[in-house]
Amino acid sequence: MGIFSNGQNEMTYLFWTTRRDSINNHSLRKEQMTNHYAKSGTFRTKLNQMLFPPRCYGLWAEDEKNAFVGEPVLLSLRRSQATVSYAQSILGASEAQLSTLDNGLRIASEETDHATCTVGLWISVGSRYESEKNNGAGFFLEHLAFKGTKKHSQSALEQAVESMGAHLSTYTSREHTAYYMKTLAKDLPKAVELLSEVVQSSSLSEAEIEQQRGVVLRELEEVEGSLSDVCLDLLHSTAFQGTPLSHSVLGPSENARTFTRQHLVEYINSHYKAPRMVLAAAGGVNHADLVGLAKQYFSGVSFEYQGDAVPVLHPCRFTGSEIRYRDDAMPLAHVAIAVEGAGAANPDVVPLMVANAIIGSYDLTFGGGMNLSSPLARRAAELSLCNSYEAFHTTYSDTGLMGIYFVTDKHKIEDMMHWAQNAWMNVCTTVTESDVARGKNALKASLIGQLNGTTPICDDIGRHILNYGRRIPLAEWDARIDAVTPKVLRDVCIKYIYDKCPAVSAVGPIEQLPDYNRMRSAMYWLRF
């Protein structure tokens, strides 16, 4: 039971109790009261999580009555103090620290007050580094990553991860591969040790290779049912035809059937080199401790290439073209149209991201209709142009794809394509101050929202170090977004979109998809 009053040696006005029968209510005076909170042990404020006793008021006294009336204002002030504004979140964001080992491996971390952390190894390798013969090797290795090491069997590795309550995962993209673990901050040393084993001494047993071969082949069959993935992979294959960026991450089934242990070992020996690796961490981590762990477990990673044959990324040529896969039995058409975008380190990336934020996205499940902020989304809702659409900008080290992907009924393809290209022409020619302000706000909110938790922050750090050589702080992103004006946006969009040959991919009942020459002619306006 708690007993609270306004001060010492004063009458008690409030009895707080977790047991209903602990106080005889008949013995209370008229100015006394009780509060019963079942299953409550303490009160906590939202501000700093400090324990506090609730204040009690004698409403028969004028000064107490005035204080009680003013309390809601005080509470609202406390709430506003507890709410972090956008500017405060930008300025209060921790900066990443960066160090480099003698072998070239980089260590980057961002320390916060979390009790958990995410630590991982980001490697500059993906399907872009693969040839037609070994396309899919990185994805195949991803499935073998946690099937045992030279020191731990699969069951021992799984038990070690589960005993920490950790989560171990990996992914492969066109330019990056990542192995990472989310765990309690106190278990960081064990997490780094396990990651080093997974990356440097995976067992790659013949039995596991055969078992995972079947798994990979099943996934290749299943991914054909994900028409969005199919459509975007086809977009890459036509936009970057004849170059490594046309390769899918999963690779063809023919390669998956023929991969041997020797192929996978050669892939690791060719690409898993220290200068192309970043050990990144976010959360309750100390940078000096992380550097010490990196020296202990990753100093032996090789930085030399056999015969000094250092892999060099060749420029990937963009080709305006189209690829169509017509199947009238499918219920909906999946269509993507894109132009060549800016590379990750190109300053034009930010205006293009603002342009995409202006175009926005739409889904039938969205509410709003005519009140949606994006003009294209409003038109899609009013005219029932599509089930969904999304503006995207996929960046790579030296190039990118900026486009619009939509899913629609077979009778609406031509209309949706017309208005999608019309949205592009608008950002090139008639974009207004209010459009840009709305796009910048949406982009800022998206950047902040994507960094909610240690895992996305860690992923952001790893990719930034590989792409830019440093972690770009939120304050810098914010300043670069603020620098975008309507004129800057129009100039950049004209540079990348206006009168450019697009790449188009379409899957499903696409008979109504316009001829390529007609879509090409819609990439400019004849206005006098």
Second form
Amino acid sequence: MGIFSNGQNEMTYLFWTTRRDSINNHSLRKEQMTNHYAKSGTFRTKLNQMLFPPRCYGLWAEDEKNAFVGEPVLLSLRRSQATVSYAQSILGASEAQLSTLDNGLRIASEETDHATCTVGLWISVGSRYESEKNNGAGFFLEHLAFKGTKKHSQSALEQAVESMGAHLSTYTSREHTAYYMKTLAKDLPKAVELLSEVVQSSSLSEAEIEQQRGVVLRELEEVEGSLSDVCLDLLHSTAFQGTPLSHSVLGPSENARTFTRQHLVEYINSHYKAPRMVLAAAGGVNHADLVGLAKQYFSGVSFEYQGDAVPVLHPCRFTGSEIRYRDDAMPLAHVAIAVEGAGAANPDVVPLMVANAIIGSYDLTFGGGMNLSSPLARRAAELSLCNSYEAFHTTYSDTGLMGIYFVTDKHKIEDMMHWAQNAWMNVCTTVTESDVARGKNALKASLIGQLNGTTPICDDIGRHILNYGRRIPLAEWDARIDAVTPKVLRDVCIKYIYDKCPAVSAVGPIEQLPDYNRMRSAMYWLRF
Amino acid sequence: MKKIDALIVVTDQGGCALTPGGPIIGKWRQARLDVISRVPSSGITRSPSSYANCSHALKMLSVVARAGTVSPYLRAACLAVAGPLSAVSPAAVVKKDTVLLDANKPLLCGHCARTGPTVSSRLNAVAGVRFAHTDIRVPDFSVYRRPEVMDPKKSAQDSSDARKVFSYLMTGSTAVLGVYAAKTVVTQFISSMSASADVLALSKIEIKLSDIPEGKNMTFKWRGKPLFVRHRTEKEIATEASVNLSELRDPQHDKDRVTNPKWVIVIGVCTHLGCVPIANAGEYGGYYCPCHGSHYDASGRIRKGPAPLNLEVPYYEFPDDETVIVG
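Please supply the coordinates for the form predicted together with the partner chain, as a counterpart to the form predicted on its own shown previously.
Below, the chain from earlier opens the complete complex, with every other chain and molecule after it.
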């Protein structure tokens, strides 16, 4: 038996034992794993070297150590003898537990053995629920969220949060709003209390509203500099024109100038209802504790609407259209082209995500050059087609936008658009087994890799409960992804992409962007 | 509060880049920009951007320093859109007295040297300068919409196939009709080069048979060649019918050469070298070519002489007993 350390109280890097049961597998942390080799012979030679077939290693020497680590036998995880395989780890991932309060508020948490936790409130309200008149109310409210509650003034609130060393954050999107707090696991009760105050009894003082008005206006100005946001906002505004999804989260400046306390109170009263809320947590939280806290602090959340005015989400019509914001003074053109995609709960989402994984993304900083796996990325690198591109799929509850967004020089727009649409055509017609396998692997890796902390996990839980009513476990994602074959992929892509009218938005020096009819014609192939 | 050396480019709707109304006189102005400070370590943070999990990066306004000229290009592609009603100040301090413009740069559209960026008004009557991209209103195109997609609360996917089928059907049939019309026009033009009506009229000849007595041969000009129409007697018919084919240089039975045995219609061009034979001459009771002495019988077959073939029989038909149309 040997433990490789200096004999001091250091972390053990390698625990070597001949007895199988001396290591308790369940006590292993995520970054640890065991390799179990049966039928290994003598381990120590006379000279105290490691005998490990096919040769001995003297581990005091650096180069021998490296050779030992790189030993192919050591590295080969023979499945029958490795303790934790990919499939096992997926299945063994802890599941989220779900409960509901009497007023309809849902509570979901996943217990991991982190010492920290993220707990938050996810509410299904966003700019999609706003009208023309109050578009931007959610965003404005977000600015006022942490400016004091009935029980704590702003400084008291900040003091409370900072004294715990916690992070209190919020975000608003088109369909969801989240208030969440990252804190130590032991501070969960205080965190839930503060969150409940922020959400239920924000003070919304007039003075603060006026001050934040200026901040909001300046932020509107500032976001003009983030051209990717501008481009994608314009994409929504044209793709879903005439529907609530066209509203940007930020709202028009006119509304920002004229919001009053009344608007915000109305907004809260119409949308912050318990059945639309989820209290989600991840990390070192115990579900029963969390439910108790929720009962204590969130039982008062209303679940009835005034005048029975329950907001209903109507389907949003997609319009194939374009919006061009030409400004030849800008150095780069930002272009996005999208078709209507699948809603969050639609099973077609998975093949579409695989298709996007096949198309991939690219950035000038990618060093792969001609060896990048995505054909479009190879082209982009080879012909210097763009500064960056990415394939995206934004899902809403019943619809989505699936597209490609790229940033390029003004002389390359036409070429890049041609090759991007060519990539779409490929995925609809000639995608091969190896492409699909690569896409599936990339998608699995990204889905799992995103969950690398309590906050992403908590966000995942919150959004899943709002979108699907349950947390979709990784094993299910895995199974759904595995079910995608080239034929399935082609069929789904043809359903959503082939010969459909796209929505295009472009910002910058876009003279070269082809006419809409030409882009529309590139959505099918005569040869097919 | 951070002080940032900055060039702020103001754009109006026309897409022209304007320099701010304040002057850049050879050196960069100090611009004060209130930034929303991030407290990254702990405390309260907001994610002001509309997209979940995207971090709000403070855009660094970079300085492009070229002495004396105003460069509209920013490295970080950061723009501030200003309205004269608000907000470029306090971001940029505008000096109102002298405006020094680069003489080489033409005045950009909408730029008044004295007052700076102009207010533009739009037909939609939402007045004022666009402050941010969220102020852009997509116009209502209902006038152009098909009935199935008028309702914004209905998904467009349901009617998508029907609309496409209609469009393609219309396009397809228009294409077919168009091709047909084009073909018609083209053939009309090309066929104008073919024979005209008067020429075509010459291609047929109508002959009244009652004008030709029995035993007589009449000659007509047809298609530039002589046409022999012979009214044969019974004796001639019998004689010709009983000729032994093995005697003939170009064996053809009489009934193969005539439709109605009473009438023999042949082209009067000798098959030897093209002279016109004389009717009712020669040793066989038919025709005799005087040029080289070819004898034809009453059926127009060569019997003696240098000609190799029988006289040519054209196409003819008898619409009634009195007339024959040849050609």
